[in-house]
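First, one chain by itself in structure tokens, the form predicted on its own.
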Amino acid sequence: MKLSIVLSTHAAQFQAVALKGDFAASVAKVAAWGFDGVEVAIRDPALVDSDELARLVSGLDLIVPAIGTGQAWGEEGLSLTSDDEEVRARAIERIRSHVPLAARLDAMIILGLIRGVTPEGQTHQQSMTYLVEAIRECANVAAETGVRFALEPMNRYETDLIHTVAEGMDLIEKVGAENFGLLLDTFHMNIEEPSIEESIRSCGDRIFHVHVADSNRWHPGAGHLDFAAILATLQEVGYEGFISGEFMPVPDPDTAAERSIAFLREL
């Protein structure tokens, strides 16, 4: 397993970010910290010199695992079951726009909070229904070029769509596409798993990326989780991708970052 931390390539609301903007300093950081990668979260690809992202993380020897799209949902509204069948169709080209970057970088795709969550009116099964049908053809689309998407269960404060690893399990048989996984995140499973290596095993081998914070979503280390006990259970089922940190910037983003990678590699 390698360690990665999520870098936001502009300004954005959500919190749970400790890096964001001036790309050029902020992964120069990363690489010196020893991180192997360097998860991005990009909220359209038109806005992004990738020329430039793929040369400066290249000239760093790191490695980007995953790209991050909920910018999308918080920056824009874009949602892949908003009742507008025009928002719908630009969530889902939002997505489709990723795929030469993440292709070029060789990395997968995130599916978090651009599902969005059920508008007023709208039945829970029709979001669903929503959901497996965007994200089928999202999945189509990238399946010739080998780029895969993961899709991460959620604490039902964020969303009412795919809480946990069962739910998220029986999307991918929806959905029906090799290239569709799941994310696991262990703030979200610290809410909604009765136990977080259980659902480690039942998943296996559709677990593509994972996201770490503690269960304050503070860095690990800064709560009550059992990060030995969760690598232990990953290593155990065969995971070899990536833990890439996803946390608040507390006390201060550095001290954040630093303190992750000095607990994540002592462990």
Ligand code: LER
Contents of the next structure:
Amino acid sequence: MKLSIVLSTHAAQFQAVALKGDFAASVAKVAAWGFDGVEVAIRDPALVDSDELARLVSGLDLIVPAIGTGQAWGEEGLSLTSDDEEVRARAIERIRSHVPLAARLDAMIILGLIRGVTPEGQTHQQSMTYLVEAIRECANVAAETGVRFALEPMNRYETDLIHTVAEGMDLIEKVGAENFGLLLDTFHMNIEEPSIEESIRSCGDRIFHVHVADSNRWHPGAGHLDFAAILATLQEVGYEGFISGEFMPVPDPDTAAERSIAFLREL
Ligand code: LER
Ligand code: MN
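Please supply the corresponding structure for the form predicted in complex with this ligand (the preceding block corresponds to the form predicted on its own).
So here's everything in the complex, that chain up top.
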């Protein structure tokens, strides 16, 4: 199985990113620890020197399986389901601005926190309509480049929109785009899915990407999730993508990263 870990290109507020800060130094450590790839969290691609990023990762033989986009919500309030048309348009534009870099790196684009939460006074149904329209627009623009989008079901404490794999699969049907699938995150699944293994089985070939953290959102092996069963089920359904570590820097960033790769390789 191919393993990666989330790295932020810039300082980030989101807690569950073990490595942030000096990007070049962190990428070098990730390669030295034996990861196959880095998932890069980027608030705004305009802030990233894409030549430098491509040079850095290819020089270390690292793959970039996916680009995370959630900081645009966390730090700028951009949301695909805002009640403000201009904010929605800016959120869509921001997602679309990831497409050239994603195409260059052959990475997919993650739609996680950027979908936002339903604002007060707006119905859930209206938010879902905005979400479907926004994803269709992004997916259509990216289709000719081969770039894929992965929607991440997330737990109820972070959004009211798409908590489970079943809801994610419904959304996939509504959007109707081949380049749109799911990102499964074991931390969220532990809170929302009746059975993590059954939910993995229900996705068919629509699992585009996987995030791993344990039940406490520390590195895999630090909580009570059954990663042997989770990895075996991913293998059973023929998942060939990356397993990407997205967890808190506990007890410290380097130890968390090293323990996670040791634990997952052992399994
Ligand atoms: C948020 O909790 C999360 O899991 C991120 O991957 C969202 O972008
Ligand atoms: Mn995640």
